[in-house]
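Below, in structure tokens: the form predicted alone, a single chain.
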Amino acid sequence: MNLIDNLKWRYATKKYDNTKKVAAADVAKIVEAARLAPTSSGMQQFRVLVISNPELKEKIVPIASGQQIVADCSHLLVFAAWDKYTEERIDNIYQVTTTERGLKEGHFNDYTNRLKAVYLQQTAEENFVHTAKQAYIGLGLAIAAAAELKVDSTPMEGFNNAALDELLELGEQGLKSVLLLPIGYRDAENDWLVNMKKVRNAEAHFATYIQ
């Protein structure tokens, strides 16, 4: 199946079979996908935190509005963008880059001096804003390359952010969660979304061709 066909394969999940476990080999794809998503000046502003704990999952129920999915799935994935941009956070992406490509030391300072002028100004909530941007762009992938996969997956907003980065320490990390991720396989007999029409509006509603 191609792209198109996979997306149109998925749905938003309901109903998880928690009896069954997305393999490892799969799950590292998924992640590596994200790892692979184009990033603001590449920067990779963001993390995603694994978690297949079942006792951990459990505790995330309360603080995903009771939504038994986080539960159920096999995996769910966190993704927790930077709270802020530092001149270190800046420093060191480019330093890798560096490295990785051969590159004469400082080569990226005129770019990264500008990179700070922007972004060091700004408040954390205004730099917040500007990493989580970025986690969206992970998710996205992640979803596709799930459908790729046969893995079901379930994009998710409705937690609570606050006591989510409270229980996964995310503050120590300089981080804090944006987006949930379950995966895992639909209970299709339990699912009430299963079997319903893919809805979307038109593409000639949707798309503006301007030549």
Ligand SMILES: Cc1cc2nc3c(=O)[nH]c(=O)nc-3n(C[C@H](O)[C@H](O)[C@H](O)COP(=O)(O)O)c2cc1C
The other form holds:
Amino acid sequence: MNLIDNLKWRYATKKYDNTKKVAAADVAKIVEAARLAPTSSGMQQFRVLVISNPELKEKIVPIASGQQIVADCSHLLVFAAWDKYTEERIDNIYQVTTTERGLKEGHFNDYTNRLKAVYLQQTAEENFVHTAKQAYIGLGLAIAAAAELKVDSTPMEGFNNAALDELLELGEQGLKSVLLLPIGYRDAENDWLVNMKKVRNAEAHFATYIQ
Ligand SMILES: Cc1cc2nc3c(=O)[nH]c(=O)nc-3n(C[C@H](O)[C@H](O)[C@H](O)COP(=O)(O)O)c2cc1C
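Here we have the form predicted alone; I need the corresponding form predicted in complex with this ligand.
Next comes the full complex, and the chain you just saw is listed first.
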């Protein structure tokens, strides 16, 4: 099996078998794929919370418009992004990079000054539009990694972000929720979507090759 076959296999699972749990090693690989995502200016503006606690998952059902998949899944991944850019956040990440690469102190000063000139004059809302985009890249890679492991998943935007932020106390960490990704194993007998054809734009309509 290769990536393309596995992407054809996966679908936005609508019904999970709540008796089946994803092994910790596979959860870790899915999270690792998200961690390895490229991000704008390498700032790694998002984090992932991995929820397996049954009571907490149950509390998220009403926040997710009653979508039972957030409780029936094995693990619920919450992608959360920086609520805004700050001078400290930009400096911190470049300090880590400078240290880890053994570069001279101040190596990135010109670059971080340019980043600050762009982002610190924007509103927090404008900043969050940008940081949230980075979480989507992580989500895509996590979905692909799950498919490679034959773990089902469901990308989800359909939830009340503010209510989830409050429940998980994300504001205290300077984070706001962006996306949910339940992972687990399909309940094939009860999932209306499992046997439906995957529908995508025809290749000829999707890609334009300019030579
Ligand atoms: C960003 C995003 C948000 C989505 N939100 C939801 C959601 O809240 N609930 C849901 O059941 N499916 C959700 N989906 C699943 C899509 O409907 C699904 O991916 C799309 O119809 C393509 O089908 P497939 O993933 O089965 O190939 C979402 C997908 C994406 C990428």
